[in-house]
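Starting off, we have a lone chain in the form predicted on its own, written out as structure tokens.
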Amino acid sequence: MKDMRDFIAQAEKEGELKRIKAQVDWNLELSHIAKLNEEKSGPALLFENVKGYKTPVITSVCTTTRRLALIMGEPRGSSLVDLMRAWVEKGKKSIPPKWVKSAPCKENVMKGNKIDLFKFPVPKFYPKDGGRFFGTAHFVISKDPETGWVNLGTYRAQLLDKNHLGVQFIKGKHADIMLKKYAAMKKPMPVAAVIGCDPLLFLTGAARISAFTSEYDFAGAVRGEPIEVVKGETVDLPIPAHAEIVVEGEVDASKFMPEGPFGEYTGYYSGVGTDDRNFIKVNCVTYRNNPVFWGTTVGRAVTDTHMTMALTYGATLWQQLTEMKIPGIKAVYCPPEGSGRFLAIISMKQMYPGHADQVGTAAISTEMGAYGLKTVIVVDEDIDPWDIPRVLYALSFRFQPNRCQIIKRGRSTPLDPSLPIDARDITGRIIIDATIPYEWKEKPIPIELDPEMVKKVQARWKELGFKG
């Protein structure tokens, strides 16, 4: 799979995509259709008749495990944890991108006075949004001016006018770190926003890949071959050769424009009104013939954003814990309903006293867990972390409140609605030990079925009148 068109063809072949031929308004109607479809675990939607436009819009690309498996090239019946395990294993390698001289993303070029971002069917998603949001299922490419490290990161982008996009570079994120370096040099930061591409690049752009590691290298490892890139028209950045739409520009750290609000993945607005934020001054737009615009409804769970974050954040946490060489970790799961960020459940085999505490504190000490992770639940190896009824069983019969740890200060995200809008820098954390303590000499005696009797009963299953 090289691009969005490959995904559309494969998804349609497997019954994972529906074409909407009836006319749909970009103003609220399109997003509402997509959201209601997503709440029913429906297919990806390709809106072919957007009011006032000839360009189609695709939504709901990543909202089911089946489509995530398709994107990653994994078996169709894979579970989310299967995909996380594959993400961790494949991500141990690194395959740098491959430079090409010409590319489909440059079939059309707009510069100077010809730039008009309203040419594209940018949706307005929710009634209280501050406007139309150009970048939701997209990523922004930037480069460290000192090391040359290339980063792909997903930061929302609001359509402000025909050649400006408001962006939210959250403090401490990789693009923000780079922007501060450019500010110290008194130079604007060159960027490129990519809308519509190989969906795997969106997954990696939304992931918490470690600093100084390019998402291109990681995506190449997951894909099993180099990602093809081409140099930008006005920026010295590697652009996905098969991207649908590429917006090239620059961000001046000292300049701001009103942006927001926006309905976030938490199910709430991140603020009460517009805020002055950085913006991309657009200098060039390149796009394919008959481009496909990609958007996601964000909003309350479960959407592309939640499934993407559950996969990539959970896998990244798992990967970073593995790199710490902590023994006994069986599996890590970050539920989509928690946006993959705020809650982590870790299954482990205990090997020594305090082992569960080590795993819990390690989780909030990883680069992934240090940002926004509020609740860590540690369970024994006989509990699958994605089996929520069994996790609740462990919380009911193995957990004691006096064995949990409360950490009062940790790095938060400005999107966390459980904190006051003006006080979202610091969050509390809780580590819940829902294991049977390793050091207990007398442990609870589990009730178990007799293995031989189980075989005997199973042999008579159909005789007893049961199906399957």
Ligand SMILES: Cc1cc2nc3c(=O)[nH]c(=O)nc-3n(C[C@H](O)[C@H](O)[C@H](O)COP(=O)(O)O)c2cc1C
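Numbering follows the first chain given and starts at 1. Note that the rigid core is defined as the largest set of C-alphas that superpose within 1.5 Å between two forms. Remember, it's a predicted structure, so these values are computed and weren't measured experimentally. What changes on going to the form predicted together with the named molecule:
- Comparing the forms between these two forms on their rigid core, the Cα displacement of Asp450 reaches 2 Å or more.
- With the core superposed, Arg460 shows a C-alpha displacement of at least 2 Å between these two forms.
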Second form
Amino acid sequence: MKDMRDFIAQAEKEGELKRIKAQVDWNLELSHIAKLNEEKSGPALLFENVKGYKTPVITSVCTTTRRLALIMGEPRGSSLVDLMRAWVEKGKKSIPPKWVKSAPCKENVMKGNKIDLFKFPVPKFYPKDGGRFFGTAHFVISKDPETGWVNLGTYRAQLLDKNHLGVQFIKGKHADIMLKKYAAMKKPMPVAAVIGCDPLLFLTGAARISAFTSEYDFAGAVRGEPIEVVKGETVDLPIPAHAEIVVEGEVDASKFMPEGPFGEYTGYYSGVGTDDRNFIKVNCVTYRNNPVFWGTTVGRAVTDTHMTMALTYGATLWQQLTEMKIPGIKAVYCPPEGSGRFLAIISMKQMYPGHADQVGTAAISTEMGAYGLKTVIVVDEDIDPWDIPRVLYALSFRFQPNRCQIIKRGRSTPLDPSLPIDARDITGRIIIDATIPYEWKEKPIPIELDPEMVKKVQARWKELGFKG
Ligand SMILES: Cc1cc2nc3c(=O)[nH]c(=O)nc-3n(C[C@H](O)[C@H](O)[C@H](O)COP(=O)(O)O)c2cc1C
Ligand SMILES: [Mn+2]
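Next up, the form predicted together with the named molecule, please; the one we just looked at was the form predicted on its own.
Whole complex next, starting from this chain.
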């Protein structure tokens, strides 16, 4: 799969895409149709008739495990955890992108006073949003001015006027780290925002791939072949050759404009009463003939963005734990209900005293975990972390409050609605050890039925008056 058009063709073939031919308004109507459809785990939607526009809008691309499997090229019956496992396995390799000279994303070029971002059918998602959001299922490309490391990161982008997009690089995110370096050099940071492309690239933009690693190399590894890139028109950055819409520009760290609020994946608005944000001053827009505009509804769980994050954040946590080479980790699950980021459940085979504590503290020390992860539940290997009834069993019969650990201070996210709006820099964390302690000489004796008696009883089942 090279681009959004390949996804559309394949999804349509597999009954995973619906074309909406009736006219819909970009102003709330489109997003509300998409959200209600996603709440029913419906198909990807291609809105072909957006009022006032010729350009179609696609939504709900990542809403179901089946479509995430389609994007990753995995068997369609895969579970979320199967996909996370494949992500970790394939991501052990690194395949850098391949440069090409000419590319479809350059079919049309807008520069200077010809630039008008209102030419695209940008949706307004929620009633209290600060405006229309150009970048949701998108990513921003930037380059480290010292090392040349190329980063892809999904940071929401609000349409401020015909050539400005507000951006929210949360502190410590890779684009923020890079922007601070440009600021020290008193230079603006060149960026490119990509709207519509191979959906895998968006997944990697949303994933918390470790610092100094390019998401392009990772996406290439998952695809098993290099991602084709072409040089930007006005920025020295690699751009996906088959992108639908590319917005090139620069971010000046010292300049701000009002941005937000935005209905976030926590189910609450963020950017309410907080500072102004940096913005992209747009210098060039390139797009394919008949481009497809891509958006995701974000908002309350569980829909498109939550499935995206459950896969990408969860897989990143698993990947980073794997890189720490801790033995015994069986599976990691970050439920979509927590957007794949606030709560993690890890199953493990204990091999020595303190092993479960090591796994819990390691999880909150990974780059992924050291951000907004608040609760880690560690369970024994006989419990699948996605099997929530079994996790509740462990929390009831193996967990002991005296063995849980509370960490008082750690990096937080300004999006966490459990903290006061003006005090979201620092969060607490809890590690819940729901395992049976390894060092116990005497362990609780599990009840097993007597196998001989089971056989005997089963042989008499009908005689006893049971049907099935
Ligand atoms: C739809 C969507 C919107 C997001 N919006 C933002 C945002 O506005 N700011 C931000 O810092 N992270 C946002 N994220 C999370 C980042 O994409 C994620 O943390 C990613 O790791 C950032 O890339 P980086 O690790 O290269 O910095 C969003 C994720 C998704 C899926
Ligand atoms: Mn990154």
